[in-house]
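Below, in structure tokens: the form predicted alone, a single chain.
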Amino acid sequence: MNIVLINGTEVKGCTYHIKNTFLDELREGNKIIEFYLPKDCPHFCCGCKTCFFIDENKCPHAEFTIPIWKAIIDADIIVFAYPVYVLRAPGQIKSLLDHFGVHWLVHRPKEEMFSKRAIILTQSIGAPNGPAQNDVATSLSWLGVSDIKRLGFGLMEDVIWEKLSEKRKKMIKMKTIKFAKKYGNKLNVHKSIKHYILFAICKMLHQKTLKNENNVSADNKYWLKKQWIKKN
């Protein structure tokens, strides 16, 4: 299997230990590519809309975003690992996902995304992990991923891995290993009912907008090329 892991921080702390515990169960026989934010995508989306109007390869940050996107397309499993910052995902995670909005279902979706599994690994000192996980889960879902699972930890004792009790570290490792074992084999993932419905709605919208376009948009050119919509 091909696994791509997006690290939401370059700090080798608690998140680093959790994701390494997860990956250690999957290293044998699998290809793993990791990216570290913000180093591997240091720029915020500047809102130029080049990706929407022309092509994402013309994005001013394409040298950073395209390699990550290609790795995601090639992957069987997509993993996001990040700490919870003020109840939400770190800004660098949101910044990366902003660059991929052009591939949401309503714009220019990739069929490959429908067959992928995704995992969100998070940790916080004690705050709920759910809202921070939702930030990534929403983007992944609109990118077409149906199988999205989450694992989050409240550290409770400290934010420094070495300062956690052995009992707490053992609990985190055991739960992470148990979770990782579910991904030891490649599975055939199919588009969910939710995504069939969303895709159908987007198809209807594109077919409708095509009727009123004098100059066909980049999105509709893409849908036409895929033969998902037709000229009247």
Ligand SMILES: Cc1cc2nc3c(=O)[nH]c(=O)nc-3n(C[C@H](O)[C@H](O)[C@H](O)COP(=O)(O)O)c2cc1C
The other form holds:
Amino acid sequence: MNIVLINGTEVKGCTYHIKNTFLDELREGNKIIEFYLPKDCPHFCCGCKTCFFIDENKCPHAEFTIPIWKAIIDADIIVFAYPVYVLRAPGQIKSLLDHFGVHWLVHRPKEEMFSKRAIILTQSIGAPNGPAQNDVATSLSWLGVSDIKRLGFGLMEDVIWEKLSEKRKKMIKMKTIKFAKKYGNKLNVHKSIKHYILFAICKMLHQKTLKNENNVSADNKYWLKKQWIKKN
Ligand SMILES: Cc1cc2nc3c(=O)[nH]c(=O)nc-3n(C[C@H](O)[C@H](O)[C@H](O)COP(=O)(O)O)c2cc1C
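So that was the form predicted alone. Now I'd like the form predicted together with the named molecule, please.
Expanding to the full complex; the earlier chain stays at the top.
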């Protein structure tokens, strides 16, 4: 299997230890590509809309975003690993995902996304992880991923891995290994009912807008090329 892991921090701390525990279970026989943020995508989306109107390859940050997007497309499993920052996902994670808005179901979705599994690994000192995980889950879902699972921890004792008690580190590692073991084999993932419905609604919208367009938009050109909509 191909696994892509997006690290939401360059710090070799708690997130790093947890995601390595996860990956160690899957290293044998699988190809793993990792990216570290913000280093591997250091720019915010500047709002130029070139991706929406013309082509995502012409994005001013394409040299950073395209390699990550290609690795995501090639992956069977997509993993996001990050710490909770002020109750949400770190800005660098959101910033990367902003660049991929062009591939949301409402724009130019990639059908490959329907058969992928995604994992969100997070930890915080004590705050609930859910809202920070939702930030990524929302994007992944709109990118077409049906199978999204989450694992989150409250460190409770400290924010420095080495300062956590052996008991807590052991508990975190055991839970992470148990979780990772579910991903040992390739699975046939099917599009969920929710995604069938969302795709059908988007198809209807694109077919409708096509009728009223003088200059066919980049999105509709894509839907036409895919033969998901037809010229009347
Ligand atoms: C800027 C920043 C904001 C944080 N905000 C929260 C927070 O709102 N709630 C919380 O429980 N932990 C918070 N933390 C702690 C992190 O979630 C995490 O536990 C800590 O950074 C250790 O992980 P790391 O070694 O991977 O960086 C924050 C940390 C940083 C650096």
